[in-house]
Structure formats: structure tokens, C-alpha cells
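There is one chain below, alone, in C-alpha cells, taken in the form predicted alone.
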Amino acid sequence: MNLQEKIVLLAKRRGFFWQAYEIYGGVGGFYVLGPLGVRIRDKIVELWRKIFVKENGFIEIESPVIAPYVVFEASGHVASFKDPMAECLQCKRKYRADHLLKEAGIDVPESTPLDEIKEMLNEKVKCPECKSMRWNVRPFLTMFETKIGPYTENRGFLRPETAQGMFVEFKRLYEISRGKLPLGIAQIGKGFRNEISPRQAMVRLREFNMMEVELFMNPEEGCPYLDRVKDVKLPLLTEELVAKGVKEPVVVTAREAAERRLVKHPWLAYFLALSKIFLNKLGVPDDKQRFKAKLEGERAHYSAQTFDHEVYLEGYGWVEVAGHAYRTDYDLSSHMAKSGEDLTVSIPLDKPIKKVVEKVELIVDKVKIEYPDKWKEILKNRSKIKIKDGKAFLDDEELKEGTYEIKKQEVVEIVRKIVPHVVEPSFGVERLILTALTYAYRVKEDRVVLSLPREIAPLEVAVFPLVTKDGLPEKALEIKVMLDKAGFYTVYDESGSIGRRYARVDEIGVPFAVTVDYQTLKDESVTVRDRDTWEQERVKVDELVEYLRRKFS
């Protein structure tokens, strides 16, 4: 049994996570977070919020998980959010084609044409179910489609990312934030992807929790926070190294990555550094992390540069836990073109600029005569009229001669309008839970110990009476209530030997165990046992809260 299999069994037995709908045989790609899973998720989320949101002064929103078709049409997801699906022509089972090839030892770029994938499958890969080598391959849209309301034509999708909710609300949020750039907007919530054949437990899911930031900025300006992380070392597999097949990353500081243009914008270097710090706090050492660039053709349709933050998980190999993308102005420009809304921002100029501009003035009486059925619509949309080659156009339709005049006027510009560029760090929470459990799992004297970092331990203090008599349980419960009121997450256990109880809480990662014994009744002191060292220390009850707070800080 490999490490990941052991973790999955432990997670199911102790209440971290397990496959959903077990009584009906389970459904691939859906997992339940149990009591401990919910707690560790919340702690990971709060740690991320502290590092990526609070300490940067960003704002946070919550948008709907369902969006109308037009949102994902404008964003490019309808056309591009597809995976290659392989169907066995004999047994009709369906799999993700590139995953079948990878399991056969064949790595194919994401940009590989479908006919080439089909040819490789038919030559080299047997169906896992029936062993046939007759395959068909076609694109599969990996978004869950739904209907909004009772009208069948009102199509929508469950969001595959939280990002679009931040893009379509940018104008409102920019105004609320008093028109300031850079503007960081965060969102934490559910994402949904209709995976073809989800595998590897919590690695590839159909419903999952995401944490994302969209950082809107002027591309000509740097990152004011880069000095905070300038010396953080980043293990980068750049596009050049990936293209050459190099496996060993180059290690540079965040500042060097920005100065040498290994990353396309300093904000991207900043977020890579924060991501590394965050994973360190989850227990992942430096040598088990890397940032791997995606090559052109493999990147998402909106990205000019993407680095996958990968961690090494024993049993799975290198697994992506976060994606860091430089999305340029793609999203805002696409929504601006589709919706007709102006999503530009005004940037003050150092010096005023004089320029001559052309402006269309409608001759209203002529417009009414020439357009008796649509003159109101033309007047309403006069701000959208464009000038091209000395002629006026509305929605690519040339206005009739005589209905307008083009006049020139001198203006003084003190600002210029730009479409902000965006850098995005995006994290999958379930993968982070699995990562934290993987690096916490160890065996000591035939016992499983989850040495979770104290900041994300789902339960923080266990309270035990040594025996279940002579007033020890009552005193132990009194101490538990005291710790609860002080803000600690506690667990009480009085069943079995004290050794078995220590073993049970070690297995779920509780950092400290407080034992109430007969000496407690004499001098108001308890023993505090450390999960990782198994060392015990005698502490006065009235000093216990402050003692534990020091330990957790």
C-alpha cells in the first residue's frame, strides 16, 4: 500500500474526507469533507486569506456560481474549455485521452491535434476495461451546463473558476474602491468542472473549493510590494527549460525573476513568492516545490504566461496545487466588446497633451426621416458611433449620408484610458488538504502521527482525565470549557487507556494533549504532552491558556 492509499484510508476512517454517495456505489469526482476536513479546509482558507488578501489590502467578494451563457461565450470558455475525450469503440467506455497516454508513458503537449492523439492511442494504448485498441477521440466541453428559469433557451453554466465573477463586476468594484489601481479582488468559493474521468482521490474533482485573486493593474507600473519578498528563492522551470526537456529548475530570487524577465510582470514574481511561503506554512519543504511554465499552445486561451505551482506528492509525482497566470487585458477587453460597457480606467498623465479629435454630430431631423423605425435607437446609442475613413458607423453599419456631420475639435487630455491588465494566483483547496496530510504523515514506533503545522491543525488541544472516577472527568471537562471559551478547538476523550487516547489524537494531528490526574486535584496543575516530541510538561491550570497561546504563536 503506497502513501496516498494510506492517507485516503486514514481520511475516510477519521473523518477528513471520503467519496460521496457511497451507499449508491459512489460517484467519481465528488467527495465529502467530514468534520475534520471542514475544519482543516477553513484553517487553510484563513491562512491563505491572511497571506494573499489581508496583508495586501485587497478586497473580497462572493458572486453566483451560475452564470448566463453570454458570460462564458465572451470569456472564450465555450470555445476553448475542452479536453480530449477518448471513447473505446468496443466497450464504449470514455476516458481523458492525454491521461491514457501519460499512463502508457507518453507525454503529449496540450496543443497536440486530436487526430495525432487518436493515432497514438490506436497504436499503443489498450482500453483499461476491455483491452481493445480501437479508439475515437473528440473534444469534450468540461463545463456543467444548466437552464436558468423555465425557458430552455436561457442557458447557463456552473462556473469552472471564480474569476469571471470578478471580471464582470470590475466596473462596480473599481468605483467602490474610489478608482484606484492596483486593485486586488479575491474570491473564495466553489468551482465545477465536468471531468471526463476523475482520478487520484482529491486531486481531480468535479466540484471543488477555489481561492483566487484577480490583480488589476497598469502594465507599465511595477509591483510596490516586491521588496517584501525580494530574497525569496523561486525554483523556476521556465518556458525555455521546459521546451528543452530540462527537469532541474533554475533557482533565482523573486527580484531576479522580475529583473531578468523570467516572469513577464513583477506582480507575477510577487505572487509566486507568496505561493512558496504559503506552501512552506502547509509543511512543504523548498526542495519539494517548483514553478513550471506552460508552453505556448498549452496555456489557457486567456494567458500570456502561466506557471503551475507544483509539489511532489509521494505516490502521485509532481502535482499542480496552484496556477499563476498573466491574463493581460484579455478578460476585460472581451467582456467590454461583448457587453458594450466601458471597462477602461483613467490614468493621470504627467503632462497635459493637446490633440485634435473627430466627433460625430447627428442631424436629428434627418435621422428621423432616414430611419423612421429605429431613430430612437440610433440617438440612444450615439456614444457608440465610430468614425472610419471619414464615415460614421454604428455596430458596423454605415450611417446614411446627410444624417450626420464630422467635426474636428481641439481637446486637452490630462488622463489616458487603458484596459487594466490582470495577474491571477489560483489555488485548489482540496489539493492543498491532500498536500498538507501527505507532508504531515509519519510513523513513530508503529503509530501514525499527523504532524500538521499548528496553524492548520483541525483540532488544537485534547483534554483527558487520567481515569473516569474520583472527580477527574468533571475537572477535565471544566478545563475543556475554559479552553473552548479562550478560542481553542478542543476534543475530550475518556475512553480506553491514556496511551490509546494519545495515539488517537496523534493520528488526527492534535498538537497538544492536556491530562488531568490526581496531582491536578492537589496543586491545580496538568500535564501537557507535545504531539511530535511526546515530551510532557507540568503547567498550572491558571497559566494554561497563555502557555498554549505562546505555543501556537
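The structure presented is a predicted model; accordingly, all values stated were derived computationally and were not measured. Just so we're on the same page, rigid core means the largest C-alpha set that superposes within 1.5 Å between forms. Positions refer to the first chain, counted from 1. First, how it differs from the form predicted together with the RNA.
After superposing the rigid core, the Cα of Gly317 is displaced by less than 2 Å between these two forms. Once the rigid core is used as the reference frame, the Cα position of Arg382 differs between these two forms by 2 Å or more. Core-superposed comparison between these two forms: the CA of Val411 exceeds or equals a 2 Å shift.
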The other form holds:
Amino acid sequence: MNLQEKIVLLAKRRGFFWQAYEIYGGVGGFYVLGPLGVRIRDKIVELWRKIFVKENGFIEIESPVIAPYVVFEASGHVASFKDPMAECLQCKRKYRADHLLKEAGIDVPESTPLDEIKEMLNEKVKCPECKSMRWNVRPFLTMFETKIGPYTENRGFLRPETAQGMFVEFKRLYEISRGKLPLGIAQIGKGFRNEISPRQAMVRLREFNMMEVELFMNPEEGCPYLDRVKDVKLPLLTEELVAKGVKEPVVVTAREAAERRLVKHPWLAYFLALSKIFLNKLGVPDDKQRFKAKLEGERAHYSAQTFDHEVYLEGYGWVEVAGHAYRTDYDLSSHMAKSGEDLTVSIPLDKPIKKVVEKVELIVDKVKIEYPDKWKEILKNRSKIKIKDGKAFLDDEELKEGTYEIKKQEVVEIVRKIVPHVVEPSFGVERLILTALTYAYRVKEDRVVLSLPREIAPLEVAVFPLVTKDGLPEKALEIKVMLDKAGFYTVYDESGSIGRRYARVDEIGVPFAVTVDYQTLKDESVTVRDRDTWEQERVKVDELVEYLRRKFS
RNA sequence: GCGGCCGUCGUCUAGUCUGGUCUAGGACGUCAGCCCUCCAAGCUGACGAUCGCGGGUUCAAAUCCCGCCGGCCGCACCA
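The form predicted together with the RNA is what I need now, so please give it after the form predicted alone.
Every chain and every other molecule in the complex is listed next, the one we just looked at coming first.
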């Protein structure tokens, strides 16, 4: 049994996660987070929030999971997520249409209309199974589709990423943030992808939790926080290295990565560094992490540069836990074009620019005289008057001389409009849970110990009476309640021998076990046992809360 | 979606080839009691599986056949 299989068994047995709908045979790609799974999820989310949101002064939102068709039409998902599926009308088998054609020696560009693909198939390709040549071609969308409202044909999609929520709501969020760039907007929530074949436990799911930041910025400016992480070492597999098939990443500091333009924007370098620190805190050592660039053809339609943050998971190999993409102004520009809303931002100029502009000033009395019928219309449309060769025109019609004057005016421009660029770090929560469990899994004296970092341990303190008599259970319960009230996540257990109980809590990664013994009754002290060293320390009951708080800080 | 392997108590597994002795056996875990002064000790007992789901063959199906669902691996896919 490999490590991942052991983890899946442990997860199921002790309640971290398991496959959903088991009583109906299970449905691929859907998992349940059990009691311990929810706890560790919350703690991972909280740690992420601290590193990626709070410490950067970013803001967080929650937008709907369902979005109307138009949002994903604008975002490019509808167009780029469609794979043409060919269905054999005789045996009902389904294939990727472009693959069938390729096997038949026909290369089709992605933009080929479905009708043409169908025609080509019906003329030239036999079904590999039943040899029929009658095909139907349909787009297969990897987004889940639904209808909005009972009586309409208003199509909607379950979002494949939370990102669109931040783009669509950008204008108001920018206003709420009082018009400042850079602006970081975070969102934590479910995303849905109708994967063709979900695999590897919780690695590829059809419904999963994402944690994303969309950082909106002026592309000409750097990242003010880069200095904080300038010496963090980044193992990079750049486009160049990936293309050459090099397996060993080049290790550079975050600052070097930005200065040598190995990453296309300093913000991207900053997020790579945070990402590495974050994974360190989840228990992944440096040499089990790397940032692998996506090649031109592999990147998402919106991305100018993408680094997958990969961690090495024994049993699976390198697994992507985050994608860091430089999305440029693609998303805002697309939504601007589709919605007609102005999503530009005014940037103050370093130096005001002085310009001389020519302006038409109408002489109203003269206009009334010269245009007795339509002078009102002319005044109304005065903003549309254009100047050409020193003369004024309205809708290509030259205005009569004497009805206006052309005046020169000096204006000072202090702002300029830009569409902000976006850098996006995007994490999959379930994969992080698996990662944390993988690196925490140890075997000590034939017992499984989950050495989870204290910060993400689902339960924090176990409380045991040494034996179940002489008032020890009562005293232990008292202490458990005290710890609960102090804010710890605790567990009480009096069943079986003390050793068995230690083993039970080791297996689910509880960092400390407090044991009430006979000495407790004499001097109000308990033993605190460390999960990883199995060493014990005697602590006074009234100092216990403070003692534990120090351990967790 | 394709190909290979696989699906029996919570978990691991015996049994499947060679249908009946399987009202499905064991181990671990769990629970209760006894015992019990620090690392899965012991004793007693209990709970726990219509053998993934559905259909078929047969006097008789965990076992043979078909379909479906699910899992793992490889290919493909992976915003």
C-alpha cells in the first residue's frame, strides 16, 4: 500500500474526508469533508487569509456561485472550454472530434465550426469500434450548466473559478476602496468543473474549494511589498527550462526573479514567495516545492504567464496546488467590451501635461439668426462639433462663418486612464489538505502519528484521566471545560488504556495531551505530553491555558 | 472517454478458479463491563457484511453470465 492509499484509509476511518454518496455507489469527483476535514480546512483557510489577505491589506468578498451565460461569454470560457465531442450514431460511443480527425491525418484549427467538423467526419472517418460513418458533433463544455428561473431559457453556469466575481464587481469594489491601486480582492469559495475523469482521491474534483486573490495594479508600477520577501528562494522551472525538458529548477531569490524578468511582473514574484512561505507552514520543505511555468500553448486563454506551484507528494508525484497567473488586462477589458461599462481607472501623472486645445465657442445670437429652424438642435449638439482646418463642422456640415469663434485654450492634464492589470494566485483547498496530511504522516514505533503543524491541527488538546476511578475523570472533565472556554478545540477520552488513548490522538494529529493523575489531586498539576517527542511536562492547572497559548502562538 | 486491474463487517482480509458444508470465517478497530498509577497490555461479552447496484442462468450464486455504478493505474483531458 502506498502512502496516498494509507492516507485515504486514515481519512475515511477517522473522519477527514471520504467519497460522497457512498450508499448509492459513489459519484466520481465529489467528496465529503468530515468533522476533522472541516476543522483542518478552516485552519488552512485562516492561515491563507492571514498571509494572502490580512497582511497585505487586501479585501475579501463572496460572490454568487451561479453566473449568467454572458459572464462566461465575456470571460472567454464559453469559447475556450468547448471541446468538440463526436458521437457515433450507431454505437453511441463518444470521442474527441479533433482527435479522430488528427488520427485520420486531418489537422483542424480550434476555430473550425462544428458543422464543418461534422461534415469532415461523415466523409472520412469511421468509428474505431463499429466502423459506422454516421456522426453527430456537439460541443462538450466542462462547465456545469443550469437554468436561471423556472420559465425562462436564461442559461447559467456554475463558476469554474471564483475570479470572475471579482472582475464583474470590480467597479464598485474600486469605488468602495476609494479609488486606490494596487487593489487586492480575495475570495474563498466553491468552484465547479465537470472533469472528464476525476482521479487521485481529492486531487481532481468536480466541486472544490478555491482561494483566490485578484490583484489589480498599474502594470508600470512595481510591487511595494516585494522587499519583505526579497530573499525568499524560489525554485523556478522557467518557460525556457520546461521547453528544454530540464527537470532541475533554477533557484533564485524573489528579487532576482523580478529583476532578471524571469517572472513578468514583480507582483507575480511576490506571490510566488508568499506561496512558498505558505506551503512551508503547511509542512512542505523547500526541496519538495517548485514553480513550473506553463508553456504558451498550455496556458489558459487569459494568461500571459503562469507558474504552477507544485509540491511533491509521495505516491502521486508532482501535484499542482496553486496557479499563479499574470492575467494582464484581459478580464477587465473583456467585461468592459461586453458590458459597455467603463472599467478604467484614473492614474495621477507624475508631471502634469500641458496641452493647447482648440475649442469652438458658439455665438448664440448669430446662430439663432443664421439657423432660425434648427438653432436649438445645434446648441444641444455643441459637444459634437469638430474642428477641421480651422473650421467648425457638425455632422460633416460646415457651420456658417460668423456663428462661432475658434479659441485656443491651455489645459493641464493630471490623470490618465488605464485598464488595471491583474496578477492572480489561486489555490485549491482540498489539495492543500492532502498535502498537509502527506507531509504530516509518520510512523513511530509502529504507530501512525500525524505531525501536523500546530497551526492547522484540527483538534488542539486532548484531556485524559489516567485511570477511570478515584475522581480523576471528574477532574479531567473540569479541565476540558476550562480549555474549551479558553478557546481550544479539545477532545476528552477515558476509554481503554492511557497508551491507547495517546495513540488515538496521535493518529489525528492532536499536538498535546493533558493527563490528570493522582498528583493532580494533591497539587493541582497535570502532565502535558507532546505529540511528536512523547515527552511530558508537569504544569499547574491554573497556568495551563497560558502554557498552551504560548505553544500555539 | 479508451485499455488493464479491482469492488466481501468501520478497516484489512479468507472464501470466487473447481456453485451446495458460507444462516459468510478471522484479525484490527469500536462499544460495555472487569482490571487499571503514563504510551495500541489482559479477561468477558456485544455490535458489526442481504458479498458495489440491477438483471439472468440454476433445485441452489459472494462464486458463472450480462448491464450499470464506483475505485486505482496508463493514455487522453486538466481554465
